[in-house]
Every structure is written in C-alpha cells, then in structure tokens.
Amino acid sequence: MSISGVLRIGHINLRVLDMEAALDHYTNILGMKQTDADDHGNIYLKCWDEVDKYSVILSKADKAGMDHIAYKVASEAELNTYAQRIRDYGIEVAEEAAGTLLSCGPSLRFTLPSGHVMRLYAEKEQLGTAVGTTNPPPWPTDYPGIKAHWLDHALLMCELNPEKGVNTVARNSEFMRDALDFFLTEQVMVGPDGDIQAATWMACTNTPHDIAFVGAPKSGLHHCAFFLDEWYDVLKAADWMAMNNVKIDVTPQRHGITRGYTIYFFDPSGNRNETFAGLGYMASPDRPPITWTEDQLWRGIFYHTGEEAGEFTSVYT
C-alpha cells in the first residue's frame, strides 16, 4: 500500500515547572507511561494505543508552554518535498540530521507565522501498542488513570489584531493548506462584515481537526488533546480528576464545532489539557468546510450552554 503526505500529529513538547509533578499527571491522570529520558533531562511519554516510542515529551523550564509540536510524514523523500514547499512559501527551514529528535530521522524544524516552532519527521522507533496486534484485547489492564489513547491535537492561540492588520490565524492556515496539504474543516468568521478568519479548524487525516488556530492578543499553547471512546468516558475520566484534585477548567459539555464531547483541565504547570471523545464527523478535502458566525461563536466553542466559561480564551501558556 502507497502512502503520502503528511500522515498524523507526532507528538508535543511541552514546557513544566516541576518535573516530578507533571510526570504524576500525565502518567497517573493520563495514563501514559514513560518510555524514555535523555541527558538533558526531558522525559517521553506514550498513551496505550499509540505504536510510535512517544508523543509528549516534557521539559523542565521556567515557563510552561509548548516548545515545538511535530507530525510525521511518509516518507523521508516526502520530508525532502516538504522542505522545498516550505521554502517556496518563504519559511526558513532547519534541516535537522538523525537523532536530533530522540530516536527519530532526519527532521526539519521550522517557524510558523504566529510564532511557534513546528517540526517535521518521517521515522520514529516503534514500541507498538499496549495489546499487541495479535488477538488483541479492547484495552489493556496494566495503565492506570484515565487510560487516554492517543494525542489527539493542539489548539495553539495566534495573535490578531485586524486593527493593525496582522491576523496569524489565517496566516497559519493559508500555510498548513497551501505547503503542508492540510484542509480546513470549521472556521469562525468575525468583524462587521464577517470577513476576518478569527479561528480554524484543520485536518490531515479523517478527523474533525488534527491542529487549532484561533486568534488572540499572543501567541501561546491553549490546550494538546487527548482521545477517549465516547461519552462515557468523559465523564469517568472528570470523575477520576476530581478524586485527584486536578484542576478542572470546563466539566464535560459538547462542541458545536467538530461535535466533540469534551473536558478541559490542567497540569501542575498549568499546561490546558483535553479529553476529546467522539469521531464527531468523517473529515475528507472535499467536504465543504463549516462556518461559525460571531454570534453564534460560544454555542459553537460549548454547545449545550452557548455561553463563555470564565476565562477559557484568555488564559494560556
């Protein structure tokens, strides 16, 4: 079988205060186990239904935040097309040799308009899943927590400011569609006349979204997603974070926008973390993307209220 392009989300590096507590969250909360360290420090994470080596890695620093987020591509002579797209598009490229990247290939590291770093890689060692691929079990009884499948998607914050002209999201988009094949599925559209692209939703696979952009007066990390089944689910996993006194930022709800269901909660370092459940919709390049109108933007953001909760956009790493 032929494959191309770029496949899914890699993994996300993400920036913690306390090493140690963030290790507790993400392994105990989660349910990821680590599979690696290095020398300077970072640990690496997998969920159990992931087959590659990692998918978070956390480094200790005096700011949280994302340092870089990856996804993986075919094939290395893909990797190479990429860097010359990207060029083409004006983007300085980095092209990274083998192991930069802990136990993956060659990659390429480069800037998007808004600001945050984005690699791109097309070997990663594999570990496999938790259940094998021989008569597997539905899930695996050794992972504690709430037992996330996989890194799902982040949802980075872009600045805008139509007033000055600058708008990063649709920056960002033109780039992802126009360098990296990425589609758009849902966008919200804002302004007197309904024409400033506030907010996009973009896929490289079938799902409603792979990545996140939505404006604000900085760039930043706004949440990295992990998957559950349904909506069941979701609410065991608000459970198990209550009894963990993990700080819940939005109980379980519905999105209008890719129909997910959803909570929305915090590391220790105040890195926003999600439980997206539900395929929502079979995301293709030639559905017609949906658009969200400003007055309908919170029913679009939580579907069951319509209403803004506390400060969900303006609080971020």
The other form holds:
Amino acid sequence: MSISGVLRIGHINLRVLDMEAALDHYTNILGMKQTDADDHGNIYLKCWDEVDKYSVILSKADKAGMDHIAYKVASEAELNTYAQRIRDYGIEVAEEAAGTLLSCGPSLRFTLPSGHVMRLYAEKEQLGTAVGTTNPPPWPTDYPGIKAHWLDHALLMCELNPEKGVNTVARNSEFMRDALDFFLTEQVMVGPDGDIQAATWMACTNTPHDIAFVGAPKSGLHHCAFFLDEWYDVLKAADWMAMNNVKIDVTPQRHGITRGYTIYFFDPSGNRNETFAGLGYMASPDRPPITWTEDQLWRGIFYHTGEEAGEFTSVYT
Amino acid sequence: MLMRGRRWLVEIEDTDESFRCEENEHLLQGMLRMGKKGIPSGCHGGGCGVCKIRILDGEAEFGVMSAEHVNGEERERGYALACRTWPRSDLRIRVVGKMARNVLRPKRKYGFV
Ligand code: FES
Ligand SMILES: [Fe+2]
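Okay, that was the form predicted on its own. Show me the form predicted in complex with its partner chain next.
After this comes the whole thing, all chains and molecules, with the earlier chain placed first.
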C-alpha cells in the first residue's frame, strides 16, 4: 500500500443533463455539500468525512457520463516522477498549471488505453471533515440524506472485443500497475482458454479497489461509489432512495468480488452511483490476486443469486 | 388527495401490444407495468439510451435526454427516450436500438460482452 505515490481517489467529474436535479441528488440523497462553483457553471461538492475541498464536480452537458477521474499523489516531486513514468510507458501527458483544476496545484492529464481521461494532482485545498480534528463526534448532525463518507472508487467500462484483438481492460490494468503502482486485487478471466482478462479490480490503498475496469462493447462510466459504514446503513440508504423515487438498479446485496455491500442506483442524468459498505478485506500488494472464472462471474458480481441483476452490462453512461 | 392524470393508450407497433400510461408517468413506467420480460429498465434519467423509441403518431411532452443517444435530427423524426416522454394523447410507437435488441439478446461469448 502507498504512503507515498498515489494516495487515493481524488475526484470524479460527471456530466449531467440537468444541473438543478443533479445538485438535488448529490446533496439531498447522497448527503454531500456544495463547496464551490466556477465561471463555467461547474459545481463542486464534498462528503462530510473528506478533508479535501471536493470529490465530485458536476458539469452541465448534453450527454451523461464521466468527463475525467482524478487521483491524488503524495507530493509534487512524485507528481513529476509520474509524468516521466507515464511518458516512458508511451502515453502522452499534458502538464497543467496550478489552478487548472479548481483549488488544486499543478496536475497531469492523460488518456487511458480505454479512452477515459485521468488526472493526477498533489495538492488540493483542504476544508477538513465536518466533525473537525478535536474531540470529534462520530458523525455530523447537519448533513442530509444517506451521509456518504467519501467517494470510494469508480468502475470504468472498457472496450473489449477479443475477436478484433481489442482488450483495453488488460491494457489499462497493465498501465495502472507499471506506471502508477496500483496492484491487482481481483480479476475475471474468460474465453475458451480462460486467458482473456475481462475485468479487473485494482488498489493503491488497502481497500479492495480504488478503481475497476470491466469489458464492454464501448468505453464509458459504469458507476462511481460512495462509502457507507455497514450493512444497516446500506438498508436505510435504499429506504431513503425509495422514499425519494430514486431509480434503483440493484437493491442491497453483497458483491462476491471485493465482498462489498452494495446498492446500484442512478443520478437524475442516468449516471450510475453505488453505495459501498464494509471493509471487504485488507488489500495489500503481497496478497495474491483473486480470480473469478467465466462460469462463476455473476457469483462474483452478485453473490447471492449468482445471476446478472438490474442492467449491469446493458446500461451505463 | 393525489389527482390521477388522464390515461392514454400506447400501441407498440412492432409487437401489436399496447399499454395504458398516465399523463404524469413516463412511457417506460407504463411499458414496464405490462409485465413483459426483456424490457430494459435502465437509468430512468435520459442518460443511458436503453429505452429508445420512435413515436409514429400522437402528442407527447419531453424531458431533457442525452444527445449521445438521440440527436437533434432524430428528435425531428420522432425518436425519443421512453423515460423522458410523457403522453399527451394516444400514441403509436416503435421500439428501436437496444430496446428492440434486448428482447432477443444473443448469448455472450466473453463473459460481459
Ligand atoms: S432508461 Fe436510460 S435513457 Fe431511458
Ligand atoms: Fe463498485
């Protein structure tokens, strides 16, 4: 695990069709608070348990989906090292001045083999958690909704077409490992010989994943997930969603992969969100990765039924 | 007491089936109530494009929908996303794209694809 290098997921920039509806969702359902807005009308939000100024950026657009995803690096010196390593890997890097990302120091912008835009930065203004650092209560009383702790991870759909020799799941995973020091925690292997890497879960911290890649006909955003403590919070979160007519894709249950307790649901623009609760297990680079075989892959995704639920493969932005 | 909206009849041309849809519910909600298997119930937010239809006849009101799935020119030709369409008269529609394909979903060869 990293105490240097890439520290954690920093933020996700989501495209939304209706800003007012999106803001209502991320505040009153997820329990985030708006911390800033910029001249382009982008809105910045954070969860109560996060120290940095924002973890979600909402941008009005005519298409839903993800604009970019960003990870925080421990120091500017390491940011420069990563710029070089990404270039050495063979991927172009744009070095952006401080302030390109609101309230952030310099950032790197590059495109994953799957086509997703990723950024790294070492500095973001800190506002602190909602409970402070002196004799803090365990949770704040003035946050609405399900009071998500933090943005936990994202799952990106990556073009996979073995017949044409395209596997951007494998290419992304190799890049994340070789250039950014992420390690593999779990994978799904498919195909007649079980040698096609169709999905991966990777970590830079000791949670079971900080990013995941799943094969799909076309690249896109499958979901971004927000952390809750435990199973009962997941149940109550789903209650709150139903009371507010949030479109739930998959009701509370367990993932085999990562062991997380989950709900899949959609924001008002159709971007899938997840609540993710539980430790899963203590991930570590020296813990051998777990493999799920093609015949058991739905057991991996939805442990209880072992079948596809909701619109896991057919619907994403 | 909640006022019930007017109910309209929506005919699906491809299958000769029809369903009733209230003025204050979108076409996808009405369609799902038919209880037919294979109707993709996606994001209900106009973002994922799974519920694409073409309106052949009738009046409707529309919400904002992703340009990735229905562009301006298609809008003019009657294409829309069912989850962003509220009926204002009886309608005749056709299901298209993933919506039509999903009913006869082919077997996957590589796990997810
Ligand atoms: S269900 Fe996603 S666009 Fe209608
Ligand atoms: Fe997830």
